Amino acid sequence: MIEKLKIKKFSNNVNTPKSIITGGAGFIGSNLVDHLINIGHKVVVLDNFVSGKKSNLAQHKKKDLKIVKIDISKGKNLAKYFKGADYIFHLAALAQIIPSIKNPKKYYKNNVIGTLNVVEGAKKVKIKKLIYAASASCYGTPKSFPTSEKDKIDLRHPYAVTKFIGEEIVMRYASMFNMPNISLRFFNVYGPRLDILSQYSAVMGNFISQKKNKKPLTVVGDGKQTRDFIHVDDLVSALVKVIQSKSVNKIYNLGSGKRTSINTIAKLFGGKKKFIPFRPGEPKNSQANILKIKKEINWKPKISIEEGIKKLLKR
């Protein structure tokens, strides 16, 4: 369970804060939402439901959640659904690298012209902080591990071009128009709910619809290269950090700051192992050098590669 954390900078609002979270009814979106209304907040939740699932909201009362249902990139006048929010975290996009290759307009129009339009229309409104979901993608293949938020951008696919670029949308309205906005670098984020076609944790999803069909793992090369996997426990906790932080105008990486082989996964999971060749450009390692945000939000992730995977195991 995610601990409850107190939110101390709320209890002289009369209010009850309003969060907004755009592609909301996700993997990620809904662990996020969970949370947020455990602490007490009003949730609007943006989805245009091609990836994200009602399900994943089912639990919750209609006088904590509303849900819309609505495709941001053609959302010409987002403003008024976020009249009267504290915080928006703009989480929608598109998230394979493979279709991204097959399909780079469909990317830019969800990624690019999506993230225009949600912070186009923050920009009308007074909110507290904008968070937005950039992709460790952007990296490509690192040369210095853990990397940090000062290191090479290196974009190898269309998918990344386009977190990339709405990154650089997030932060030039922060210093142009002086926006209270944050962009948070995912990296192999893992956990409940898990899509298992999601580009943040491949592996991961692969791996669980494989045990549950009683499958070999499939592990690419010989296994030896390594991945950042951060759990959704520890990744909403920093959302949550970040809003309650004064921190603003920000680039922070957000993982476990640890090196996991898919190997190590693999023996993990438990059962038969099939190798397949290695995909041609993918990095042959991932490590985030997260002391950037453990500095300045006072946050640290809490499990373990070994825990998160028990967890996901006994679902």
Second form
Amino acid sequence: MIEKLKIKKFSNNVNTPKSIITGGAGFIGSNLVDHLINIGHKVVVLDNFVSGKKSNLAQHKKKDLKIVKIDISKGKNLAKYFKGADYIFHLAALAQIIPSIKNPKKYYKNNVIGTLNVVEGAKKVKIKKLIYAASASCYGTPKSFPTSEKDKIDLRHPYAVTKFIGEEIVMRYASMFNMPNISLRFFNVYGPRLDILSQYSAVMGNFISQKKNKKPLTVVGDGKQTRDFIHVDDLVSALVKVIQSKSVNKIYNLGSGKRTSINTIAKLFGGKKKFIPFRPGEPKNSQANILKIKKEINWKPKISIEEGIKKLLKR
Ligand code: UDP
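Please move on to the form predicted in complex with ligand UDP, as the form predicted alone is already shown.
Entire complex below, previous chain first.
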């Protein structure tokens, strides 16, 4: 199923929208692939399959989805993959904070050079919109809640730095070359296919595997810290609304607009808790101000945290 370097042209009619998704085999990317194919897009996934999985995409037919195994931080000329595309969703990146502190160069290469290669490629072809997955980590330890796009940038670790440089590149290309780029600052995304295997999995990923293995839920610190959790279905619906909108050259927060404590998340999962040491450098609270995206894109999240976790546990 994986085609190296060469993409066969989709044989379909010229009016079918075509989307490129870098990192399309990962958690968020594969959920986006499902939705885009569902609404009639032809999709090309570019993924290096380091954290992405073929199994996340196995349900799709070749006529709807092409998969290219490529490392975008090495692929110098990405334009050839972008030809004929209407939309590019650039989601490929290395995630997580602690590994980024241990290996900043690797993060720089993947997240900064990777993004540079994507915008360079996109600049050479005519697309309708390029969406960049930025990160709420750019706010560091915010002073005001909910935090708006105008709040102070406070970069605390290499992951935040590299994702923010990526955003700067995407936005500078938008203004310098009149590109239709949008940056979305993702808050804490959860849902089906969330990574549950790695040492540094997100809290929900850990809780899913702990619950499955009948282990206590590891709660960091006193568990009173809060995060803005957005269900991947809500996030994907925002991405689709953004490409359908006229908005270009803008930055939007993308979260639920609500904050939930880790203790509440643990309660919703149910079962025993085990308190583990506080992680230095982590923000105590995080909550997105989503007024801008609600107003300009006419989107709003629909899935409550109670409903979202219930859905996760049913699987
Ligand atoms: N967390 C937790 N237990 C875990 C993993 C994380 O209590 O097993 C906490 C973590 O300390 C943080 C919150 O959950 O306060 C969200 O952590 P995650 O790594 O999911 O996202 P981020 O810190 O990047 O917002």
